[in-house]
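In structure tokens, the next block holds one chain alone, the form predicted alone.
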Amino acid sequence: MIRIDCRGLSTDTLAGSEQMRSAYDCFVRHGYAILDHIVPEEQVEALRQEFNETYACYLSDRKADESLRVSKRRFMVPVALSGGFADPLVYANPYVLAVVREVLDQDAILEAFGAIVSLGGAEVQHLHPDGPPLFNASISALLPAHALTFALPLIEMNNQHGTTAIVPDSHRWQEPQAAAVMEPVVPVGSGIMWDFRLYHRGMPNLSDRTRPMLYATYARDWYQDPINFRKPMQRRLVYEADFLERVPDRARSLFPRLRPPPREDDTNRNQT
């Protein structure tokens, strides 16, 4: 299994790093790559307290509107970007974003954003894609990828709080056929990126911890994940009035869809 260790790694210099490259021809060649220490691992642990204290609501074994159950005990939810979870480090990663970049394009959306739930007891998934071919046709697999998922584990992903599991090179595969699947350990302040097409799996949580794991999808700015906002109560990005206002320039062109709040003078003009 491949790993990029990104420790030391100047951001300045990401785009042309040996580093990159090879996230970038693994990700091209086996469909995900995996870039350690690229999040301190204190702020990790904030992250966790936070999304437990935040999120309490969501640490129990209970339908919500706003949630969707992807398997026995395990949820997908929205997680708003505020707090700790709006930190550029967590939605725009550098080392994510050139990898993102680089595999989608220069314009790459962010396009949802949330928190996949493990419970203890949560039981394994069967194997998927995150979402259906493009074209009922083999060019599909032959396709550049347009979305992938990134997942940034709060607890360490391993073969007791569970992981996602994943076939390499599956994203080229024109019908699913038996291959080899790999149980990655992902530790804290590390994370695991896939093309939207490889076929994974959740692991089953055998522990009496939750496992929450942040995911981020990033796509090319016409893509618009049609599986997994189902339900009319979901929201695919969560976030504050002023947030815009706070992006940093290097990620704005994440949100071409949002639009900052108007200003006072304006709502006053608009009254008259």
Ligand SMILES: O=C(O)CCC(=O)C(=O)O
Given for the second form:
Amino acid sequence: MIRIDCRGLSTDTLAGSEQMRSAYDCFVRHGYAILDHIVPEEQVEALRQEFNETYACYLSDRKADESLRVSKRRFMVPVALSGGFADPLVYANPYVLAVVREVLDQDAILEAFGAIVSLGGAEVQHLHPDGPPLFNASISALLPAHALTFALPLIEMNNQHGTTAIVPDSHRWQEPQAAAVMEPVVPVGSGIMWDFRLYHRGMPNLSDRTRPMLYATYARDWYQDPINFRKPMQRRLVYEADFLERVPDRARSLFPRLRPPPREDDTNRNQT
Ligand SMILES: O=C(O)CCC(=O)C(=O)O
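Please supply the coordinates for the form predicted in complex with this ligand, as a counterpart to the form predicted alone shown previously.
Entire complex below, previous chain first.
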């Protein structure tokens, strides 16, 4: 398993760094990158508390119109880009963006943002990629990545709380096959990213603690995740009126089509 330690790595010189080169190589060859020490642990702990308070409604086994059940006791839920979740270190982490822009494009967008909540007792998921092949043709597996998922767990992902198991190299599969599965421990402050084509699955949560994992979908700017937002009330990005004003210049290109959200009294305006 290849891991990239970002501790002490200056964000000013990331593009040419050996660590980012290794992360890129691992991503292109094997379909994943694990980045250690990208967010201070105290900040992740604060996010976990904020998540538990703000999103308490998602901490039980309950179906909701705006969330998606992705396996037994596991849900994909919307998280607003507000409070601690609007910190650019979360949605535009410099280490993550360095890999995203190299793997996808300098103009890659943040296509969706939210959390996967794995409740205590959540069962193992089936192996799956995050999206279907781009074309119904073998060339799809040979192409560069078109989208990727970044996951930032709010408690350690391990064999008690359940990690995201991945099948290295499976982004190049022409069809599903038997292969070794890797179960990385992802500590608080670390993150993992995988190619949208990579086979992976959430592992069982054997503990009685809920395991929230923030996710961000980054994509080439013409791509939209075609399967994970199939319910009418689900939102890809939830944000407040002044969010865009607070996005730093270095992250503006993640939001090329974002407009201020519609006012409640103005139902004729477009929604993103
Ligand atoms: O819960 C996890 O670790 C992964 C969830 C996942 O891969 C999904 O729902 O698509």
